[in-house]
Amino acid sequence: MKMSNSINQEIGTRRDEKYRHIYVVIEHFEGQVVPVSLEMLGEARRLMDDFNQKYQLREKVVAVLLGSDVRKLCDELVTYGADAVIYANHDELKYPRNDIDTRVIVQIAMDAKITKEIEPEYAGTFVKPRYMFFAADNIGRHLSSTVLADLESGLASDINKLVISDLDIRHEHKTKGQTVRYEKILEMYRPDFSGFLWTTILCLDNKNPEIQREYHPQGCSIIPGAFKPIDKDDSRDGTVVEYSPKIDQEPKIKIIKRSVIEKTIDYETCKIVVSMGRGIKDNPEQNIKLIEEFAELLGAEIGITLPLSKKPYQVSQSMDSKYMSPDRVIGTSGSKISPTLYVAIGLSGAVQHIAGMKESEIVISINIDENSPIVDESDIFIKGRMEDVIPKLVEKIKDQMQAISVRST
């Protein structure tokens, strides 16, 4: 049977491409692969799926593993959706280091000879790997950055949605003003600023003659949280190679002892959780005074929303270490809490952080604005600036727990 040219063509092109695989950064920690990796492997499994479907492709689902000793967890990472696993097991790689581990994420994923093993029909043609994925937290942003510059191709930060599309795009530079046709695109997603929108992040090849260059892999640090790991099964089968790195040079940082530093906000086990928003802009440092003594009274964890911790305020160095900080955001770009009390002080409501608070069993929130989406989520909604709502609270309180105490007596 003779099939058409623009078929042969089609086949032959998809023969020929430079770019396959998802590659998944894993970390790991005492012995253990942290959530987030899971994570990553469920949403890279459920798009390869779809991918592999669409495009009559057979691309794979790869874990990318480095540390001491880490044979044990590769046939786990199989069960959570990894086609094959790769690992580097060196002494030097015990501990994460970002300048030893760039280079050997980058040994690997430019490395044609492993992908024989996972894939042999696209191993003559293979460049890099298509897409590449990393966690959002403190290791993963820093080496998602190197190794993508490495790569020479763009990163998308803190994403938490991910589509693979073909995409018809003009642009004035990338494509000279014509439409063009991009295909197997990426899509990420991440909270805009305000956190009620959503931010689109393409990485796109130039096809402009003029500037033409290739942009690969497409990658991206992944929000921890914001996609669900597949359900374990240890039926699936997988490859796993055992890949040598090379390491030529003495580190220029050894690790000689590590210890972990306990979480100092602990949002599973607090009841009351008080968060606040931009409605602290008229005066930031005095309004968070009133909401740490209002939180004190309660005995409340303090949160806050994404935009705060971008720290678009002024405030005192003391404040701003203390509240301003990404590990008090709540929402799909932080903590997902479930306390028996939350009160959300001069916050609107965007769909991310709501996202992150709606298993609260009380909502009480403080707003100006009768209209804003928090109001929806709440069980009871006080009209007022907080300047003037938080210091009559805080005065019945007060005089709640000395007639207590005066009763106790």
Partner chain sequence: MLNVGVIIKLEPDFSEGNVSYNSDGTLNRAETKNILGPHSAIACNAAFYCKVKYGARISIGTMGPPIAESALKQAQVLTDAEELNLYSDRLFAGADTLATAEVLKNGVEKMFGADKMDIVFSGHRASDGETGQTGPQTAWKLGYTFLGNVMDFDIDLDRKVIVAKRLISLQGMDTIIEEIECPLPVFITIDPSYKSAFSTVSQRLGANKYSKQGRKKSENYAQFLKTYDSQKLDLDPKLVGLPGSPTIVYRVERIPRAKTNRKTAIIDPSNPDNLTPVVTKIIEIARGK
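The form predicted together with the partner chain is what I need now, so please give it after the form predicted on its own.
Just the single chain follows, nothing else.
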């Protein structure tokens, strides 16, 4: 009994003012803001508007931007929803490098002085950001890890839905088995490996007096393409603040060369994409050949689901190196495409896959299972085995094409 009193008292007296704002770590590339950064700003904007209304507060969406010549990108971030931009210009920050970027971002996150220019009302109590967003990509995934390791707080990866709420939590360790109200908690939704289950992850202070500890910011990395940016609004106001980073030690990582690799597959300009998934399993080699023939006939490019990139089947080496490779993955871990026609063959339509193809104009699927979620994302669903359906389609296409060309000559 005594226990629960002391916990509740502690909640009642803490005004929760040490932690403020959503910090969004921006990525840019060759002078352009990377799309996922604008998507994160959009989601942060929506969350913060509701948050401020609900709690009668004036917390901000703060974009954090590092580079060597990035002042020119700041205004764009404001038009896409940032209330404030903290940017650091330094020659050493030209390209992303984990060691130095982590130090500078941590400096910015811990700097109470700079928050005075963002929201003077809270500057006196500011200790750390309340929430922090990163992109779940090659750069952000690792940067979020090292930044949160340094700030000693929690991080959830690959998130595609966010909600802020007050929750009554009862947890063996966090609350010593008592029910305790946590306020302003970020519910971070993460689709699992199957793409059909959502796990909600929370980053919570330990309120159990024996292991008491505060965990802020509540951090996450966000899947590219999961959220929509807000409409660009040139009339939005925002504060742009320059931060002078303390770079006292020379960065260990030296960049010698950066070279662009030509994309071998161009999904952007091709009208038709034919994708295959684990449904090829009964006879992988033969099925890939079928799909190859079908795609060639239509002048289509071939895509795959993530599991196929992990080479789960034995197929001939040339097929393996041609098709089962990561640069053909459609979805959040690969390309996001919007062809005129998308043909989904033997794939179930996991959320991560749908995110990559839902902008297609017309979707045709071939699948044995009417309950696969890909049904909902299809205009035409051909219910059958690919082994039977594709040969029929190929034959009919050949016939019709011939008929058309005969007529036109």
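Predicted model only: the values in this text are computed from it and were never measured. Just so we're on the same page, rigid core means the largest C-alpha set that superposes within 1.5 Å between forms. Positions refer to the first chain, counted from 1.
Once both forms are overlaid on the rigid core, the distance between the two CA positions of Gly299 between these two forms is 2 angstroms or more. If you fit the rigid core between these two forms, you'll see the Cα of Gly384 move by 2 angstroms or more. With the core held fixed, Ile374 shows a CA shift of 2 Å or greater between these two forms.
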